[in-house]
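As structure tokens, one chain now follows by itself in the form predicted alone.
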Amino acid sequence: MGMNLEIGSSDKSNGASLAVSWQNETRLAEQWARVRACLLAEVGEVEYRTWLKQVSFAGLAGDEAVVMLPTRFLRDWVNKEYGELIAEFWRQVNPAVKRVEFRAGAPSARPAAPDLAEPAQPALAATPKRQEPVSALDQRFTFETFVVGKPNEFAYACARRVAEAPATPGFNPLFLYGGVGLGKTHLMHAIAWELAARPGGGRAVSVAYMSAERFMYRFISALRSQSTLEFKNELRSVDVLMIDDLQFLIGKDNTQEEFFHTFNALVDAGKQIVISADKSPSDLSGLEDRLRTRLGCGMVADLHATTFELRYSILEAKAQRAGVEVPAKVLEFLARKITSNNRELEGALNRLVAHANLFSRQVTLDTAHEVLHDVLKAHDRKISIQEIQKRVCEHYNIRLAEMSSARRAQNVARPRQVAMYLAKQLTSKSLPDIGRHFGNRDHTTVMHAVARVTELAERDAAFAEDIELLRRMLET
């Protein structure tokens, strides 16, 4: 990570004397929650759950943060693979920490860290003398790491414009909408990071970022504690308000009312508002009409479902940032196979890379199929001969009509045989049925094609890999 931090591990159990100061238990618990949130965001849910969920905070002794793991194996592994990362995140949330020590054993009583999904403090940065983003921001989510393609280029351009010139007429509010895992939250965080990175010289830009669910919880808490005025003043004093997943407010009439008044106060004061939701304002049934109208009065930008090219670029960029060599055929396989959302796509790559590192194995199509069998199975569906023909034609760059033509040229006959072979392997169609889809060919022709492709695959490793790639891409 390029940081000069000391990282070590110890065989000392937590029963040994540990001169830990507990004077600021709540503050330390919040700092540890932020470290965990950063780790989760950095490595992904699967890798975090596998290796880092069992890490617990034992205390702070001077400039040393002590963390515990239940076994020596886990202690050594986490120290080796994630020690520098944990130290860096500790340094970010508490500059006084110079060293992180890893110990094996059960943790002693310590401040309870808040749940990752609910930060202990509001995601606010209204410091007048410092330009800094909110603590809940994900360090990975910047404009530089956002992969731009046709489905998201307009939303990206709008987010850039807001980051460069907040509260520009026509861009306030900025409403981003799209399905799960398409990049809405990434763009919101990127805007906040961009504002925080501006050179000093003037008054710092204060940013408030939170989920709609968090907004509701804070509002309810303010009502219970009779501190609604403080809550209103806190939110309405910021320069930029960001609310993620606005659809959560549907059916919450009182919270909608409060948000509407906060919205109006900020817009009237020339402050920027950025909203995200899973649908456009006009399609969010359940919102008050006056709120829906205000949300649609600025810039509305959608993020479409990803294309193969964009998914491939995302995987390629992710692998490059991780410093891991992933064969192009594996990237292509994943990009064609996992089409639901980018979050699941990146999670699959994280899992594959973690498995390869753990067992010192290369990333291959075989390991991808083995490690991701449950993910791939979830995408299983019936395959048609027409789909097989289309995919094979795309792979070998021939016209779809060639599948039924009488041409016997090698560059046409071989792909046709491959398509017949895959039809036999991946569908329940009989040989005569398959032959009818290929220009009413006889079933013996299909039998010959299957035998020929099988023979070539046994002799030619590259050809066998092509067949396997086609098969796995079709098994969606």
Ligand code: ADP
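Being a predicted model, the structure only gives us computed values, none of them experimental. Numbering follows the first chain given and starts at 1. Whichever C-alpha set is largest while still superposing within 1.5 Å between the two forms counts as the rigid core. What changes on going to the form predicted in complex with the ligand:
Here Arg218 does not count as shifted, since its C-alpha moves by less than 2 Å between these two forms after the core is aligned.
Core-superposed comparison between these two forms: the CA of Phe259 stays below a 2 Å shift. Core-superposed comparison between these two forms: the C-alpha position of Ser282 differs by less than 2 Å.
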The other form holds:
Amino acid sequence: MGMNLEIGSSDKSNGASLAVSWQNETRLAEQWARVRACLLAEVGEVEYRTWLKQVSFAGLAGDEAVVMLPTRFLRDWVNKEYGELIAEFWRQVNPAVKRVEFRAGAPSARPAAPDLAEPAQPALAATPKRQEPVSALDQRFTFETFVVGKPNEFAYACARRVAEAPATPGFNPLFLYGGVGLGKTHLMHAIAWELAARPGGGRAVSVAYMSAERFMYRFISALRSQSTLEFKNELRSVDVLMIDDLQFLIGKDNTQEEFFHTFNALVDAGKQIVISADKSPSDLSGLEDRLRTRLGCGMVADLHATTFELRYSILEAKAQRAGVEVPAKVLEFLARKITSNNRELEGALNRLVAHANLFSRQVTLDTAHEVLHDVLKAHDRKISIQEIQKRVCEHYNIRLAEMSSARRAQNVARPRQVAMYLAKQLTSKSLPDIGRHFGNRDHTTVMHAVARVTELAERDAAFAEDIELLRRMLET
Ligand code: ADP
Ligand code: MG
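Structure of the form predicted in complex with the ligand (previous: the form predicted alone):
Below is the entire complex, every chain and molecule, led by the chain shown above.
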């Protein structure tokens, strides 16, 4: 996507670099007209008039098409929402264009492109017509690529069920919730793909998938252009409506109201609704009560924080799909270290794979450390020694003060050693640093604790399991 540069703020924006011969200019103006025709065909009249009509073309700078918008707000908005689309159409009409740069300012005085009284030419044959939901769906997010484990098996089963038989009583609405990166969007796309791939015969199921944010902007643009009726009708004509990240509607009262009505109309008409949010309906404070009530009426399924096993399986599946051999040791290392969410996990693996391909090198534990240095560091910071101490005390049912006390009775000394051991394993703190957190103990005491716990864990399977459990609880 283009960078946001103000006119005059960079070398690229000086007049010379934008200068083009007259002949070129005519050709470019024609191309711009085609880009606009494609945009119009793609987004429809209403959206086009609301957002895109004000985009003007300033010229070509190297491989960048420079377009102008009258205000910074519009520039940022159009760039964010349509930047990729505009760039895509530019690349189609003129392969020399690689990127589009969005600038704010008055359109230049050069001759404008032919206006679009009507689409100058039919949209390019290759242009995908924006079809709900297909344009918005990620091809990788299917049921086949979704790895099922304890934390997500229920949500997965519900999603499967909805994809097989939309609008089954008890499953409508389907409300999926869970923290960032746990697979909500993936499951929603999977449902949509599954429905889209249904063997013909019956009428094709029409699915509309969009984020709550997108819902809001479409609603607002409809209000502006006085086309709310079209908007309503369009939404109410689908068989399955999916709204992702519903929490975005908190505090957006008008949009919530509109959504509530759409929701009711669809459910009453026997259509399926699928919603995702970061919290359960009852915890989504700021949502209107009546909406909250209706949201909780169908099936509510949560995606729990990942476990080591799930993370490991996800990595294994993704490495296999990428066709790169990643040793089990490395998978295990990543699954232990990167515990926040699946997105980061995937990102880390992708980097490893890219690195391996780029340098034709095998993936090893060393390369993993090297390539993922920054990610791993960020993760180390996440678990604090205090947290470890708290967990360990809860687990062994002793007072937090015992972590720093001088008592040597085994029922407190052993948990203290376990906490030291975990602090060494799960944080990047040095031995002296760890010692300080445990009543200013010497670093040799910490070293001794680590050695002792390691040794015990090797001898005593129950103890090892205990440690593993604590580690997992801390990591998730
Ligand atoms: P959310 O919408 O809950 O924030 P996403 O669905 O966007 O999370 O998932 C983030 C990333 O992790 C995506 O790339 C997704 O494919 C991947 N992912 C999440 N859960 C799984 C899973 N169970 N199996 C495979 N990939 C997963
Ligand atoms: Mg999501």
